[in-house]
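Given as structure tokens, the chain that follows is alone and in the form predicted alone.
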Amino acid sequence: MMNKPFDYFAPKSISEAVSLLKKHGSGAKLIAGGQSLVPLMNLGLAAPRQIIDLTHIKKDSLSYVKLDKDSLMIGSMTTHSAVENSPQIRRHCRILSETAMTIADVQVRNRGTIGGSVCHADPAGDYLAPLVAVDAEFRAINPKRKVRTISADKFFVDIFTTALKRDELLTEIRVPKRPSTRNGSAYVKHKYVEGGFAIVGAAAVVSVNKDGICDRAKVVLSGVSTRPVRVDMIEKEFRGENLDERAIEEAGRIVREAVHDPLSDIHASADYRREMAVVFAKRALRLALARSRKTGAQHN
């Protein structure tokens, strides 16, 4: 149970929230759905001096799904349930909808937010690998109303650590739109219990040309290191190649070499995580490839 007092603030605007962050510094914590911070507080693993509750900010300021010419835009306070069920996300970023479906249970998905999850930056968090795989960008605002854009590759720095500055608030996640045909993606994970965090997660994005030859193949792993592991060699090796079963097996070998020093904990040893990274990376690639080759397959 929570046994340390804290000051509670309920800002009504984004400007007020970032001003409070600047005023209180590192002792302050933002709370969105509360599905990450509150359990840590109950366990005594987090003891913020100030809580800044974002749920009183006008809903459409931070909770939305929008499209423009080039991007799919998702507000940071958009719930997992909304990500799962949004027609726009299902059409333009299928991998995020499918990822949201794997998170915890219905109650958690109705409260937890995509922004809260990525800012928590748990290495086993489900969104991390897919967001890197689809080249997402994160937009953050500071008290001077200056907006900074951070690529997903650079956003996740270390365990429970992001590139956000202490006075910045994540406002939006952007995913570039791609053609709706000959693109496929998949996220699969090895979990301890149904809906649980990923012991190993693998996100794959594949695009092929009209002849079925690979234009792009990307694999990103979660759960195996303190931050998502982008397997760059797969991107280099398979462009312009036929992604047959031989190539998939070769991708598995590349993954094994890329996972240098995997995490080890009560759920899985380092060696086990490395082997599961190989297994699930190949599964994600096969599924993404199958989707890319279907006529009219939707991107991600």
The other form holds:
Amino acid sequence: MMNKPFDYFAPKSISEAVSLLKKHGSGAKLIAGGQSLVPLMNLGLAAPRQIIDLTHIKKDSLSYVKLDKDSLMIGSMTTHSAVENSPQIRRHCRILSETAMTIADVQVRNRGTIGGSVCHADPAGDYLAPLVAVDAEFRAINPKRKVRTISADKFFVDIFTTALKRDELLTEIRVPKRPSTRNGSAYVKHKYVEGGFAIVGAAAVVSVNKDGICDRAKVVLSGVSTRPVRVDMIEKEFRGENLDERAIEEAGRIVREAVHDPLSDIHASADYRREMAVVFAKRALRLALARSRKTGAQHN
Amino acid sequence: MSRVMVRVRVNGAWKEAEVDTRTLLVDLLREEFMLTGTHIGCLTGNCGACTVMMDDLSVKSCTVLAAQANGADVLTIEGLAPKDSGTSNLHPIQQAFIQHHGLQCGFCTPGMILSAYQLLMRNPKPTEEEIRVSIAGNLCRCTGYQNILKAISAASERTLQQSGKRALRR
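Can I have the other form now, the form predicted in complex with its partner chain, not the form predicted alone?
Now the complete complex, all chains and molecules, led by this one.
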């Protein structure tokens, strides 16, 4: 059994949960699916003094997928399995379903949540790069019921560190809707074992005009640094250009420059990570580009 | 508040226990309810030996706090076959594992079978690739997996020949 005892709270509402967070301060930890936190507690690497469990909050208040005119809205307690299988997400933000599919294994996807994953902010977490690439926004609520919106790019601050304040709870992730034609996106992942974390996770989002000329080309990488790496030069370099194979090779060179201080661990040295960032960024770009050239909703 | 009352429906019957808040679902099943068919391998969510169904979804019960399962409907390996019914009444997936030699030491088997159960409930006629994906979260150090794939595939064919999902449902 875990070493350190903790108090357990099962709030029934979001406001009750944030009040408990405020009351207990820095020793308290929210738990959603628990797929990162419980193993860390079992290993003695995390020892919260209070656990505030979000699983008994009325299910549809934090677990949902909705659409309005401009955005796709995903409740923070939506499981990876639900993200993987949601017809709306598949239609309007295919890259997120594709990302969810690569996370761990069936059992972990059944239980783990998108909000839990992003709040844990493991640098090798799969959602980080694609959410930055699609310009997602994160909505958080505090005990005064004030809602704050944080862009994905600002949300991920450092290893296991987000922009959330101590008394804030992430309620929703919003992704702007894109037209279904001439937009393509892809997430490809280099892992050391089936179900493993990303050594490199590369997200690419591409828009082309009717002549096939690039309007937008974003590449964001997970797993290579303490926070997602945005390769902004690619966008600057290729807007208005034809994204041919020569351009993709050039993008690879830009990625190599952008990854200046890669992480190094037992699975991959810094140099190997940088090389793999180049390889997987090019693969993601090629795939996103191929999808942008196919018309139809299934390919955006 | 370091103890908590947990009420869970296990294999069709409601059970309750007052436990330390640190108790995992797998500890609750094994130590409070004496259902030791669910195994503990790694305690880190890697090996899948502790896989059970929770509200019709397979989960690794070493990554779920018992308190999080309060009110849930849990199915363990013990719930798949009627008690003391001998091998003739085993669940079709269990029979297929025996027939195709899908186990050796047996440690991973309850988890493997629950993962196969999750797959076939959702997808009664999986491809080999889909079977492989379905057991990606379950490690077996004996069999080399080939006979497990055969067993799950055979269970799928057998249940389809019979009455589809009804033959699987527990």
